[in-house]
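One chain follows as structure tokens, the form predicted alone.
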Amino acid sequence: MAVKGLKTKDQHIINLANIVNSPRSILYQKEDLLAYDCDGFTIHKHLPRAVVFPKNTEEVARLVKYCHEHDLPFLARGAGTGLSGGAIPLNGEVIISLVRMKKLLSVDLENRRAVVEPGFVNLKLTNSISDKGYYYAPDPSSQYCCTIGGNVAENAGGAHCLKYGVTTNHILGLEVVMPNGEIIEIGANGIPDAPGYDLLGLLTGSEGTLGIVTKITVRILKNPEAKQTVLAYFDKVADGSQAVSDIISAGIVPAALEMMDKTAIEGVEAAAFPVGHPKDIEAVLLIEVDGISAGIDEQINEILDVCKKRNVREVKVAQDEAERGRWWANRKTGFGAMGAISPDYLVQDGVIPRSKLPIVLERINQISEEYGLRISNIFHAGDGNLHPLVLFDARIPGETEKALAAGSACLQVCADVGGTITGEHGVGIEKREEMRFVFKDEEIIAQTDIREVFNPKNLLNAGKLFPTPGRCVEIKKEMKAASTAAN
């Protein structure tokens, strides 16, 4: 029996609605689909065929199986906060939205783990267990609204990943619906290191191209005994950059070591949480240390000494939790704050060796001048994860293309100094061609071969992660011919 209330003759939509058993669990009219034509990467937009909202793993599996059997392209979507276009329906996909699967299923304090559904919001996990003295470490800037399922897909990081690692370091188990509808479990009972291939590592960060995660077992941590935060102002970006390397060289591993340049400071001071940063300052460092109480003061004093040796204009320690909270709120609004000083912006995400910070930042400044576009730098300085934000106005003909070219040039610089093209935002569609900056054709072929093992029909989130076919296809034919000849 068909679900009542549908206004369509599309039999596939009718059948998908039957699977979720509610007309309120599927969207298919254009005015409803417009909200799903992109994620946080808004330069490209494509309408999906439909958006379906399953309530549980079984419904996800049935939806996937139906799409697989009828050759319908499909993809999973969380909160849509991704910044590389990973959830954009390039091929008119059926979007399987996981936002209704948002339960905290269990908390095991003794073994320091929790089980959540993919639509569970990142920050909500910490808020749910903080009164018991625990927290969840991965903290992307969008943690107040991004989902843990999306974090798994992109292997999200955050300000505190310098000390605590990115999402993959906190995943103990996954329940996954494979592209044919089969349900599998990896890392059963929260034991991720079973003999065999590292499937947890493979699935985490695969950007929704190998399977759809429907249940996640995560590691939770005990709240640190003590925590202190330092704010340091520098008149020169080079001095601030060198202070970053000096702090790490001194044997201090802060929980977080963040940096913003002058343009970024202009943005955050014009947005929701200004803290009074000097308008003429070139760089600000936000440094946090945590751990047992004994030794924290000593680390803070060492950090203060390093900053003073690098010509710091002013350096101060947060006097209480309220002040520390204001500083972090200011930093966490960094990306969105660009909207206060520019009609549009493009967020990039590259990684470099810390020692190359002064060189790379100078080169990014040159790129800004070459393209005639302002570039703001907000980044996780401690682990060299840069976020150049290219500011532009899409209403001006040609500026969008210039912004994309400038962003690509920034990634080329990262690759040239021994870095890579993404640290936490993923490749999606934004950086597909830039994959050639760091991988040879043969290496890209090896990765697409892995995808074909999981996703042989290439119906799940096709067109993401890898460069458009061309040279790779020719090389693959040559390799196959050579193998045949050898046999």
Partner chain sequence: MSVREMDIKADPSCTTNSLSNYLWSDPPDENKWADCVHCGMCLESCPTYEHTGQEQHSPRGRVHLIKSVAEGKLKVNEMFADPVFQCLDCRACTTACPADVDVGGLIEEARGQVRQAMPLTGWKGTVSKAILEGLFPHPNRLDSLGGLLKFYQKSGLQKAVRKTGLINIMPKHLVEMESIMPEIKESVRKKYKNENVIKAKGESKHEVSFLTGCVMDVMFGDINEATINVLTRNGNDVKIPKNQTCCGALHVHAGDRETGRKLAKQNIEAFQDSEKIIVNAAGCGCMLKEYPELFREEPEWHEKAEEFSKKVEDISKYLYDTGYEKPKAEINKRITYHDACHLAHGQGIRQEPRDLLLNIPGVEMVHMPNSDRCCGSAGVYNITNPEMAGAVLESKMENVPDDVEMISMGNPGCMLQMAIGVQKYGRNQQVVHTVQLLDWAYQKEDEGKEGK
Given for the second form:
Amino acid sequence: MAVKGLKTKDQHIINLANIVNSPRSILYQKEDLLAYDCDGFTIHKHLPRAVVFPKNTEEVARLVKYCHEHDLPFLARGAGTGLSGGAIPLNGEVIISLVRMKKLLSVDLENRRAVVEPGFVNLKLTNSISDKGYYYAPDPSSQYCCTIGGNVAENAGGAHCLKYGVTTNHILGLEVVMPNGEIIEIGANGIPDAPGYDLLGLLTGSEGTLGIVTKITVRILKNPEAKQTVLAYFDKVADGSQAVSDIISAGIVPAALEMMDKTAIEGVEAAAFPVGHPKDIEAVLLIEVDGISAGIDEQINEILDVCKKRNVREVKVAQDEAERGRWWANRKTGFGAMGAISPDYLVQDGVIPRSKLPIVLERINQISEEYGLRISNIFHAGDGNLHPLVLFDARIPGETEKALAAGSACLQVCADVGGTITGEHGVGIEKREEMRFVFKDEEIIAQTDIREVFNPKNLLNAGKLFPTPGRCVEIKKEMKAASTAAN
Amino acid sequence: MSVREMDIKADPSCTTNSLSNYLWSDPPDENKWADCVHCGMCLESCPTYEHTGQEQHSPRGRVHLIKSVAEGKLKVNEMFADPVFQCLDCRACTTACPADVDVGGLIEEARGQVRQAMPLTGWKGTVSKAILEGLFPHPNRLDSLGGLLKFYQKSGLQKAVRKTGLINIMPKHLVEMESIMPEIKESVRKKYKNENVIKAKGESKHEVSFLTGCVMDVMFGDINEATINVLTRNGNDVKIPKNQTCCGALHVHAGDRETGRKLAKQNIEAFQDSEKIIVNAAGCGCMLKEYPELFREEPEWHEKAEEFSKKVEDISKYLYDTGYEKPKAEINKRITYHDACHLAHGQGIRQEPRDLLLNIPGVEMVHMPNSDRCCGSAGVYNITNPEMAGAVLESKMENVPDDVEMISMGNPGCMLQMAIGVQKYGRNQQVVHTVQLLDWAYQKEDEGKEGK
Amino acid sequence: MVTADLVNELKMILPEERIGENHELDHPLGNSGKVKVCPETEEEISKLLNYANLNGKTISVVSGGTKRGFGGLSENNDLLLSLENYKGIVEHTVGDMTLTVKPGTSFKELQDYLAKHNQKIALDPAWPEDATIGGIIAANESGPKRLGYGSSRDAVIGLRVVYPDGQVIRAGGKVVKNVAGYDMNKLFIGSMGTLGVLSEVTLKLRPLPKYESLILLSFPEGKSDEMKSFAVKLLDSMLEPVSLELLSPSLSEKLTGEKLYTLVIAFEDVESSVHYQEDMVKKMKPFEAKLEIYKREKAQEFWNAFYKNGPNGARSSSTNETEASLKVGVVNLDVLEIVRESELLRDSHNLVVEAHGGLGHGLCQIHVRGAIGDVESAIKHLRESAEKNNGYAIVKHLPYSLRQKVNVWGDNPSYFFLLQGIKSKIDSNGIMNPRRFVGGI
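Could you switch over to the form predicted together with its partner chain, since the one displayed so far is the form predicted alone?
The complete assembly is shown below, putting the previous chain first.
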């Protein structure tokens, strides 16, 4: 049935509106579209052609099929909290917003799984099963508002993935609309190891370039019996990093092991959730262990010993849930808190082998001096995932560019010590070129080859994840094609 | 905040930024949106985003649009006005924001621009003018309206309207409102109009001034009475300054910042000799505390407003801070507490009213999930945007526990809206103001003593 | 081209001693090759593959050989690429708890080495002496402790893969968290060597537990409801067993002497925590069930025996009977039904059947031995049971001859075109382990 009340003559818009069957399920006027010109990464902006709000898988499939048949670029978007620009409509895409597909479809506690629609918000899953003693483990700092569909696309991490793993370790099944509109189900019924290549693993973290996820079966976990949280202040950042290594080497697997440096402490203490960290220390560690109550004290004592051996100034255990909550709020709002000491910041997401922590922090310090910009560090020390925050003022001409360059330099350092350029935020638009720090051309082609299998027309979220192909890549591709044809 | 306001005063963005499409004075403050990094932490806190799923109806989307106008990418027109006016002004986003972006302030400033660029015309304009300019600022007119309503209820006219089916021709949301109208009592301003000071019972420890509010005093005279009782019982002499007027919140929410300023000036003057200004309506309290916002371009008044706003205190926080007598009589009720937006998000007052309730013997507090979610009242929002208000109310009512007998809160607008909710969804809770419960407990205690 | 010519051509690109004509061509498990090549460097692997790709030579890849009976419709390909001499630890960064190894390294060797540093790879595959890390990853092997530690896809953080054209492609890296580009590791884990040769594997490690024990809880015949409700209760508790594996009576008899359905509940943690959990299980235990606790060495002995059960492609079978091994995947608690169904096959099909399955993850392993017709029928039967429960059954070990008749991978999934697309994109000439995997890819 034709939808009435549209103020456009664009036939594509009219046809798309007919698929979602309501004038309220499509946006196409500039004023509305402007709100969709970027996601959590704001340096690049572009207007979409339209934003559509399907209600179910069938509508998604019909929208995709339409775009596929009419060669309209399109992409899927959840809450738009991504930090690398994965949902920015670089090519004037039709945005398929999945936020209205936000139902919790089923919970099966006995078999420890839940089925959700992609627009379901991460934290709501834990909230809806916590009374039964269960939770969903991946906990990105944006979990209050980010969607599980987005988490799948980005393979989201979080503070507690040190022990429990990232999103890919918790996905059991997906329903996917392929870029041509076909609906497939992988990991049917959430049963692991389905015969065939591990498409679940491949799709998770593919940043919305291989298909649009419309239903997700996730693993849920039982709450740990006990939990203890420790805060440790170090005068020397080197002692703090060494303590991190020592804790892990002692055979403890903490649920979380977070670190903030002096500049970061200045920020969080000036912002909405201060907890009274001393201002003159170089590093604070936030360590959480969980598990069976009978074993926790032993682990805590060991952690306290390690910290003392590494010249900790002060170390304390959270006395109650409220105190623990304050410490975590202070940490989890850390990025936003930088607003309190700087008008703008750029967050990076490099990962390094844990043992390289002291040297990398030193190099980041040098970069900071070199560029004349302050860089604070808030990071998941336990798994070596650094978040250098480059502080700058976009109103000063040239400073944005300088900040971008400094951020990129930090990633080069991570790559140089055997690490990688992103641990949980994804490549998106932001780190396309930095992909070259860790992959050679052939390796990038190997990945775009996979994209071609799923997304041959490259209409779905084009221009993300991979560097713009250099001349040599093109030549190599041609050579490859020639050699294949020869056989 | 104030430092940044000084900056902007010296350098209003509309004069420095030639691209800006804000053509009037008092435009949205650049420093307010500069803090927004578009992280999206506000999304789930926003009731209109919850119901539409659309970015332009989310806090960061609105901030983005407001900024876009300043950057010359958008014009101040209907399309811009829609998201700006769909906002409930509930401030939940301010609580959620890690960078403390003042979204509410930006929205109000933007509304001011919209209303100047596109004055309301037609019946909407007439009605708005009649109510906002013709009614609220005039206590005596409000009182007359109260009298009229009282007559409507007492005379049997209400019965007749309902019986005859006349009610069926009223728009649905007005029917809903009519049906829950509280029984109109005498307003305290009328009652105490000849008393300069209502003396404390027993020893006088403090002197406070009381903002009676306009709607509050007419529709909920008994709550004002309860507030005075509670204050005087706890050693406070209560003054009701004569020249006080409507706080202006409704006007400022509607974009009529000019009337807002007029009312603010009147109140600042009316209370200039007061040490402490007690408010029992969250919406008014929040507005009074934000008077400085209105005078970003009038340094002299800005300073006065700063001074004024420091003296404003919500009744629950005042009692909590200065100490109060714990009631001894029992009120055996299961009660849940609803956080009025302008108390929880607007003023950061959450624990204090709960403390009042918990200290009444016999009260059993039941947790309301998402208790700080807006109920949809939002000043006159439930009249101007009935559909969205209805959707927001529905979500709210889903969160009200089934087995409670009372829902307590600290704002008259919420009380009306929650009463509609109770009626509409066939619930049977009594909707009460927190301070009323305390007053009842005192009264019961006194009755007990008298009985002995 | 005759074999001798092939050998000669290969000698042009690889050291002579790496190459030899294969004299055990008619291996009962198939997946062999006319010329056996044992490269010792990645470069040699690369040269070999490049040669094969340009000349259309097909390759079977083998390492420890334990999974030789796992899929494959070719008795002999042109080349048998054996990784038996391509082994050893490349890098172990103790403080980072990461390990990089060459694929031909045996699992036991790795674990023994790591134990000296109080670390381990958190996998527990069958036949650890024979199985190599490359094979374990390529076949996505896991054991009962998957409940606590996950599987290969959770442990692998980086791979080097020699593509069919000889190019070396790196996937992942040396860090435990990595979302740069597609998660290509996943593509190769469980790909049965059909996309390339794994030339290096990087794993994340875990600390060795400070203490361990296991509880054997045996349930008399006819008490399956009690068993189920106990399992549900245990899973709903806050206990943290690393395995909750159900043994069929015949397997239990072999391992514990008790011919009863037995739950193997393993705990690995600090000692106080393990004892605390043992006590909790004692309290939860249904009246009818018999409980025994194996501590430390005894627990390890149990596991050692457990892992040496079932067919092993690397060791010639001592029996003339037909051996098969199935992997059945179902929703967690349906494991109870699958294990029960398997046990019934003993009498109905006159077979030796040993089955176990994890109630916390839904995967069962069923070993079957007997007359060829009975084995074939049992496979059919078990697949029907799995499908009835919305699951799947694949045959992990079966003689080559029977694989011609029985589709070991089951029907193609609806998204088979994607599997096919991936295979033809990476191995367009179809030289790597052809016809080894799902749908003959």
